[in-house]
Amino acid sequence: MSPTPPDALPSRIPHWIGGEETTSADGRTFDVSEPVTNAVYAQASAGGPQDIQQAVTAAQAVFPAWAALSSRERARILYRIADAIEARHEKLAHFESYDTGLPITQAKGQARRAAENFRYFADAIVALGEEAFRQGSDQFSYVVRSPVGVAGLITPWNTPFMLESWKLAPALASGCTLVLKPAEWTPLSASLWPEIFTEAGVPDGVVNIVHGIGEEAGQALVDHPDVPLLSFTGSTETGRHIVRCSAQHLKTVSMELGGKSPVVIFADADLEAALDSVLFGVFSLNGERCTAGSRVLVEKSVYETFKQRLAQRAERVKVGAPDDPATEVGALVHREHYARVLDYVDIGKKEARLVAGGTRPPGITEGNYLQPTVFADVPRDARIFQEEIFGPVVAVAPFTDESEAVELANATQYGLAAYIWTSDLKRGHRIAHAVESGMVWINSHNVRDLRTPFGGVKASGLGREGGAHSIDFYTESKIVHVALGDVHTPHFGGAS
């Protein structure tokens, strides 16, 4: 099958620095391919240290003026950005689906979510008050927030546009200028940002976009001494590397890293709802989701039934062309990632029992396609139980009681999300408090409120973003202490 290219598909994707499209200083480019046939459709500029330097210089030049705007003035611009995103929702969805392999029905939600990120942070920055403290009648103290400076944003290839907006919106709301380094595998939708920001009236240089390979453009951004703040979403291995490098300049970092999130299902749960949630949670977005419930732990008394029904449903998941509205799982993002996921499938066949999928779907002879895959009776020391696969692959295992459920849930290096299914809400809360993760859903799938903190523990990351936590991240807090009356300080050095 060959995908239908979206209208206005560019053949070149340049940087955007200081309000202008630019090629790389050394003229280099890299291939951009679509995942249905792995055909190259565009050349993107391959940034390096010179391009990052140019972008940082542009961001520094306009930082004082952008930071000096009132919160209300910045909010007005963010509202216009949201409107400009929504005006391009069809184009964005087709760009995203073509570039990433996401089913078009799932890609169509990205514009709405991206626009909501900008509207939320526009509201938040206007409504956010400062803290104040009074020490009796003698002293008064208050907090002043100021933007940190030039922010470095490094974003992933799954739902790239929406996840870029997740960082762009709070950074701009807080008064930072920035350099964005999009994921090299999926730069297409980022090519829409320049026209969106220009239309919304964002001053030139406030947002700068440098494309390129992580080891080159990303590394140059991480190493730049005039970028005091880094927000990264991606793999744990890369996150560890960024943290090590950022120590040289004592940078503030936010790391949203890998996950191997458990779904804990007790026998008294609404098993139909749990089954729907498991299937959607691990197979939507092609399984390329950081919060995917990729380890399903089921109480032993209902384990066999649940496992069989999960396998049956997985076999019926519609895998096909990303631009087909009937498709539920499309093509994995890139041939390198596809090969990695297939390696894990081969590993899983040696470690556990394959009960669904594990092969290319019938009738599809090319592209990065995998039928949703279910492994059962997975031991806790299995690699497919311990390591993040980031594809449509799920590991299922039984537990006997509450204590074993918690033990298994916590038995990985990761701690991003967890999902608990039970009709006993007391137990649900007990498990939620005992599970080592930054986020927990009880009798719910992955529904987020933008006001809440997002992030993980252990190897799943550092820090929290979302709501006021994002504003805290992109700003420095200064406490100002003021005496309200006479100052009674001990009199040192007064002896004759």
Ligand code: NAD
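Take the two forms, find the largest set of C-alpha atoms that superpose within 1.5 Å, and that set is the rigid core. Residue numbers count along the first chain shown, from 1. Just so it is clear, the model here is predicted, and its values are computed rather than measured. Compared with the form predicted in complex with the named molecule:
Superposition on the rigid core between these two forms places the CA atom of Val487 2 Å or more away from its counterpart.
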Contents of the next structure:
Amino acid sequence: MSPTPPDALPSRIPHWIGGEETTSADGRTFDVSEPVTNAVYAQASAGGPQDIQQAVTAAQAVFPAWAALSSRERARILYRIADAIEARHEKLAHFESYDTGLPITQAKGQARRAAENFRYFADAIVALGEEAFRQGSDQFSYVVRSPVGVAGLITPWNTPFMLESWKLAPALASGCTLVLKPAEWTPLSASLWPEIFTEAGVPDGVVNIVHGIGEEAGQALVDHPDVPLLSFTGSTETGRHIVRCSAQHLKTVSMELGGKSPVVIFADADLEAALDSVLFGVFSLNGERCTAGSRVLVEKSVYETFKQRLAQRAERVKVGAPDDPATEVGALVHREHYARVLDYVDIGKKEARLVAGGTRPPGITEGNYLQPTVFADVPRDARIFQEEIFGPVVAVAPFTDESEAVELANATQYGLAAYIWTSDLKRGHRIAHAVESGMVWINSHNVRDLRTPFGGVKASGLGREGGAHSIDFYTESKIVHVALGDVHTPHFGGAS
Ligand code: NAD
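Having displayed the form predicted alone, please output the structure of the form predicted in complex with the named molecule.
Okay, now the whole complex, with that chain kicking things off.
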């Protein structure tokens, strides 16, 4: 059944360059579809090198004035952006749910989280001090921070608005101007930014948005010589490609990439809490979550029971229309992604034991729907154990002792997040230190403090964003050394 379109759904999604809505220089557009029937509902402008050039020129023109504002002045504007986002929370939730297939109840949290990013970085930039160092009474050194310049921001389709806010807020707080290239499968919520920034009083040209296909608009941004910094969130494969290309101009890069995060559950854990957390961690946001706990490793003595209960609960997860408040898992973002996830389900059926899901939910004949899927007894060399599926599919495997648990947890190329469940405090910390990942939660799931570093190791990323790390990324630190006393200088060339 066709979804009800949200109010004020646009049929065209233009770029936003220098404060003006604009079509592409060559007039090209691309289709935007919704995932419930895969019907095309809008045409978005398809940017290329000329559009990126215009956007970079606009961002360069206002960079000196934006960078020269005091931190307090920029923070005031960021607070107004946060208010403007929250004022649109209903509209944003409906846009996001319609375009991405996220259940409406989960899309509703996105505005508040996005607004908090702006408030947090407004506070952080005002509170920021610059370091000073004194070497006895002879020399004094101090750090001067300045924004790097025009930032290039490239974002993925999962929770698109929220992830865009993660980059926009620290870039603007730091004094950078920028060009954002949103994901082509989900450009709808980004169409709200122009009215939000205008209402908040962001000067024209500080933020520029160029829509388009990754290999065209995104690539032009990556290759532009006057964009010295790239913040990218997306797949590991694209990330590798962008790092290679950015070597040409020695750009500063931050890479938030894929994951295949383990959940390690010991027999002494609160197993009810662990079960709830596993289900939520891998099936919320339709399983399209970079930090999803998609490999569940369970101690042998409780493995059979845990596996059965996980399968029973997965079968009862409510899959349905994204705009139904009772829905727990909606439609996967795009028919191509859906086909890819179904391929993994077929692969999984050959590699392991299917104990829940694996098919369309009964009664739903169209759209990108998959019943939450659980594979058990998954061997470590299976593709469904090793590769990121990015859908409502989880691989479960047993372990015998702590060392095997760590070995299995570390047995993939990824290292984004890890979750550990045990009531033994010492063991929890021991494993947290031994697991190869950028983030670990003990007896908890994805609850995040905005001050903390975010990012992965191995194939999950390069660098850290979040908190002070984001400010470090968007600013250059210059050190100024000042002599306070007489500096000893050898007398070269003084011999007669
Ligand atoms: P993707 O790599 O296909 O695309 C991400 C963005 O890159 C899109 O805007 C796309 O248009 C652009 N792009 C593609 N090719 C490009 C090129 N040659 N040059 C410049 N830009 C290009 O990823 P996706 O499928 O949109 O997103 C899903 C992936 O994102 C998953 O792997 C997921 O784990 C990852 N992700 C990671 C995090 C994190 O914080 N680590 C968060 C969310 C998503």
